[in-house]
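There is one chain below, alone, in structure tokens, taken in the form predicted alone.
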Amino acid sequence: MHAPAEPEFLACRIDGYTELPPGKLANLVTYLEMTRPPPPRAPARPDLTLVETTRDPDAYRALYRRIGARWLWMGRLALSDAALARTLAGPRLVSRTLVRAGEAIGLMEVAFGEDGEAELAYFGLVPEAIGGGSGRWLMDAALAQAFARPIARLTVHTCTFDHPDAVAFYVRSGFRPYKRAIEIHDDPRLAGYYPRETAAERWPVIQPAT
């Protein structure tokens, strides 16, 4: 039985560029928190309705590839049918799904820490749905779940593939950045996760030799 191959670990130069493998993918990521939930800001909106998600994974996962397919979200592709529902029931977990017209057009998850601490896990609108003051209001429900329990920090972090002006709404939101980071992960579109062409005018994909 042979021994499983060590990982290769990728030097990252702290001045300069550091050039990635192929099927790679680098971007900042910006840590952002929030101590105290600021006062709501958005008008009403009866339109807008704020629903739990579903936990069908075929349902969850269409609604986060319209949402997380130009920002290449991957993490809850990567998992399984059983490994997805188990997440998506957890007790620590509370997903929001929120619906205009009887349509799905935005998704927020919190997760909830056993250090009295939460993360802003997930936060999106469908690309329709930009503009237009739903975000706002989205994020007025998420900061209201966060804080109707008692913690004492909420985090978010948000990076270089997301919407370009996904800082300052976290800002304008009452978020206060604290810390970057390099994240270096695999091409989801190597995978399978997106057809190749998704986001390609951005990140083209550099096919790894064989």
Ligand SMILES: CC(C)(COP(=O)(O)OP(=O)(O)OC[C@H]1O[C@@H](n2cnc3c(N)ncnc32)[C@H](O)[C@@H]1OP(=O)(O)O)[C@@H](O)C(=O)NCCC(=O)NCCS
Second form
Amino acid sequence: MHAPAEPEFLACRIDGYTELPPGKLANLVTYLEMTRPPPPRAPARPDLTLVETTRDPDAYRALYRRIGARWLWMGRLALSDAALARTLAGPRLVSRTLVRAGEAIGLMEVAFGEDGEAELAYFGLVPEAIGGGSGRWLMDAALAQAFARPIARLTVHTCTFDHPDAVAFYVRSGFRPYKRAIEIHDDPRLAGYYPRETAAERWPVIQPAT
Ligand SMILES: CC(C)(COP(=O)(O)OP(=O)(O)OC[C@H]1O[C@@H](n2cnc3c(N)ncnc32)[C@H](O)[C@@H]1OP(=O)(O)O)[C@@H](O)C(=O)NCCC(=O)NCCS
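Moving from the form predicted alone to the form predicted in complex with this ligand:
Once more the chain from above appears, this time first in line as the rest of the complex follows.
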């Protein structure tokens, strides 16, 4: 039997710059929380509906990529078919797809913990739907889903790879920032989850030296 791989450590400077190993990306993560939901804010949108998210791994990954490619989302792409299907079918996950004119345009997922807390684990729209009020409508729906169960706290985190207005959007949604972290991870394009040109205008691939 193989021993589990030892985690690798990188000494980060607490002030100044820390050079990243080739093939790695780093982002600044902001954690936010909410203990009580504010009243819903979005106007009525008869053009929008919420449906259960597909549990078919390929269909799910296609939607996840349409929303997340620009922001280099990769958490769900690292899961095998079986692990993804298990995650999506889990009793503690509420996953809903936002639909407009028969087309999926957004995704939101609330993961309920065993500690009376929940996390807004995924929240986003396809690029063409951003900026038209659908995000606010989806947030009202997400908060309703989360607080439909007796939770004491809802958290969310967003990072510098996400939409530049995401933190402000979450604050306007009633979340309070409470913590930051630096996350270092493999570049998902070099790991093969996205083509190399994905999001390259903001985050060009830096080719590791051979
Ligand atoms: C974060 C995200 C969901 C926000 O969605 P958005 O489309 O920018 O948000 P909206 O246009 O719905 O809302 C922005 C504001 O404009 C208003 N607005 C814009 N167009 C509108 C319209 N046509 N009608 C009504 N309101 C409108 C909204 O009411 C809202 O105002 P408020 O915040 O004061 O309530 C979106 O940017 C996104 O999907 N980003 C990519 C993924 C991501 O970064 N996710 C978050 C981190 S995990």
